[in-house]
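Form predicted on its own, single chain, as structure tokens, below.
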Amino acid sequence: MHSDTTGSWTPVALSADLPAGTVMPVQIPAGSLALWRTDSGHTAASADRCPHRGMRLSHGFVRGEALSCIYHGWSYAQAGNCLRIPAHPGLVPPETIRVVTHMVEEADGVIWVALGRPEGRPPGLEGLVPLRSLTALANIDAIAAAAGGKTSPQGIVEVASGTGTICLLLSRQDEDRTLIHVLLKGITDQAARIAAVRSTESLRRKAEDIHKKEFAQ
């Protein structure tokens, strides 16, 4: 869902964009997060700020089951507790040194992060094939207007095409920016996928024009 209220799920990335042993920054209305996947394949979401000197953890690196800050190498577990401080190898880090973490769910090729403690699991997306993600400098209303449709309770706008249906899973990042996850229904061959990408790029430009005119008035 694209709601930014406490107790909701936010789709922040596609599973294919986060290989094992990598970290990436993601943006939610509450701020930036470090989204990472351990070497064994588990996903985690941490506040994008190391408690030591404030360096972005999304600039860091994953080794094994821990995320390490690129500045001084402080390492954190998926639960947020500090595991290691390289400058003091014999020290067991106290429990007070930790980063804020968020619940993460991964299903149907999409990674969701929870704000607060949501009831239930993220919406199901069975039958939809993730294609790509892109950012639009427009709000959700402008994207829905460009698509000529309405946003479903799951945060999806459907766009009909000659080869199938393009589903846009929308995630609000701030007042002027929306993350679009492109999901395909009934589109399988490469030519149709390329056409879907081009169609989505065109829709993004249209939505950005609508957004600009809206705020220019």
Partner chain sequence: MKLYDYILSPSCYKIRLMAALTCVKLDIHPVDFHPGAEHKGAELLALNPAGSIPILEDDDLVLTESSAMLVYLAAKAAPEWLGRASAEEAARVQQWLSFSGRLTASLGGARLTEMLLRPGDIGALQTQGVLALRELEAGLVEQSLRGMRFLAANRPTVADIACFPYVVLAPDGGVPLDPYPAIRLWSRALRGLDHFIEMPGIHRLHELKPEPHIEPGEA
Given for the second form:
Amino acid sequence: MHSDTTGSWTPVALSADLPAGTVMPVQIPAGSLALWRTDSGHTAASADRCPHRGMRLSHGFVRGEALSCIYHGWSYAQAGNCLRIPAHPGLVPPETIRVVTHMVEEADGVIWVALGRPEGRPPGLEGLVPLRSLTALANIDAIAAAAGGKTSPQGIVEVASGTGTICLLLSRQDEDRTLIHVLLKGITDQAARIAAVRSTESLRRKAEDIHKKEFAQ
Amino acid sequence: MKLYDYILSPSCYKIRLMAALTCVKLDIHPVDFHPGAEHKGAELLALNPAGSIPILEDDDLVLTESSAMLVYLAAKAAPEWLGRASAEEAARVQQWLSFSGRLTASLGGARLTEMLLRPGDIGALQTQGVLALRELEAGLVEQSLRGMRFLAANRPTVADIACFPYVVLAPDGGVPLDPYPAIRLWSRALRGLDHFIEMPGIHRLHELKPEPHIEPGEA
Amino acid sequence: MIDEWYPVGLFSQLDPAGRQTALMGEPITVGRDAEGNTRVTGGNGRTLPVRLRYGHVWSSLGEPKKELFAIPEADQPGRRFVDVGVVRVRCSPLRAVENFLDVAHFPFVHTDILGAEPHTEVQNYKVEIREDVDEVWATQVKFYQPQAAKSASGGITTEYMYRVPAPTCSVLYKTCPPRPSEWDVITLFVQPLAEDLCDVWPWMALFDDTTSLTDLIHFQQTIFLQDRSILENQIPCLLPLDPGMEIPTRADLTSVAYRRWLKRHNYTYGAQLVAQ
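Moving on from the form predicted on its own, please list the structure of the form predicted in complex with its partner chain.
Up next: the whole complex, starting with the chain shown before.
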């Protein structure tokens, strides 16, 4: 997480996991968000709750530049305003119907969501190639301990692997859960990348063991 | 071909889905699995002593294992779904066909317990289900690094159809799918296939159709 | 709400061993004694009141002041009575009923069966709380349906009437394709296990001599299972009774009346009262 006095950025997903025209649920400390990408490629993050009946918008669908709720098809623009209520085709939805939205930034293959209103931009990750995201039932300390490394100020744990480095960009989901974005530095051939996938599975098992023994209540 | 079918059974859905994707017409015979427990009645036990459904009948061939039914449908109607282009591909198909049994036991068991009140150790079933989902997720990430979008190849095979239903219905058994981005992409790719059909619990991908323009009063 | 009647099991599936279940947080047993009488026993061993109606066993933790609501069609000759069986849902029992009262979700959740785009418009209909019977009623609800019932072939505009005679029960009257002068009856009986967990027992009384019983059951199970994944993903889990938390439109007038009726009677088990 990258904080200044007014807010912070948290990495919620890899760009490759959110193709155009799709929506996915992501977690921030305040709860779940619907992270979505329009057909034309813009990313947006909305509260994961349709104000009509409380249905999670991450179960919905993206058509064109709007996100629609799966329950009644109410659709929302990137700015959060309601565009359409299919039960009342003639009605222009009032401005008061809207979902809360968060700022989104996408850089170097990682999608970041703003908590509050951070002044700066999320840190650059030039030279790192995203591999995958996975969730561990472990806190950040347990993951750092399992990796045998320390967390950098950027929230990255580095693990040497052959000629390169596996970088773990960590995002706290709650006390016992961490989202790990795995990024590779200097690991380019297919066999080594597949080996890195397997080593992250091992690392997660180890971190979860440590967490269970040392941190869990 | 006659399928003894229960609309809410993910195993039966595998066969309906495979038949739809390969344009095979099935003669569907609905079985009152819940609440009637017809699959444990004398008539169906005579056909399948194990007391499970689906059962697929074609002349004197009686199949009671869903993976065998998938292979039969593919071999008859669309051999490209068998995934036999290479030794690795054939082996991967077998690997995931066997693996699908673990999905049935874990996620399927959790679903029956949570939804239809069948006895079961729900905590253990969910834990096993999570382990299986993690394995599938890692397998799909590896496949994408090989340039392949599906479990055994860069096209869907019977292995994908064997694994898809219990995975996509995992939330029915209280196992969330939120933490698995590769599974989400794979599931979406399958749901977008021509002739794909849903089962209850899998919603239509409405984005595959353009938004209709509706004038009030037309409905 | 404790003095209301609730469904606790299928009459046809009673056995001497008894079904261990729960009612509003209290463990109960539903079974049959040596003489063949249906017995419902509460957590401390006390005997609870019993009614056997509409294919189900009904009971209450309190002392019901009213008889179990009437469904006159349940005694009408020529109807087929269908026990659809139980489905458990992690949701408020009140949210399960409210979803049953809603037609606007048909094109998106029951796609190509109970509704389909572009036929999404909900025309005006009538809603009232009938003071004489103390029930919520919605009438003249019309909706275009591609396959309204198992017996329907092709799309028709279906007419519905909804009735809420008890806080966790709803009765739906629906155009009956084989017999236009009659209504098909489809009910949703909800057993509140906890405020956020329920067992749902759909039941039907239909005029349909051609469709097999299994097909009828599967049709209704299909519909309900399509709703289940919605019901388990609404936030908050409890039904908000105070305005402000959710935004209704004209299409939601049945739900608005249902919430108002719940609040008036203090039927708040499974409800959230203050917006959080």
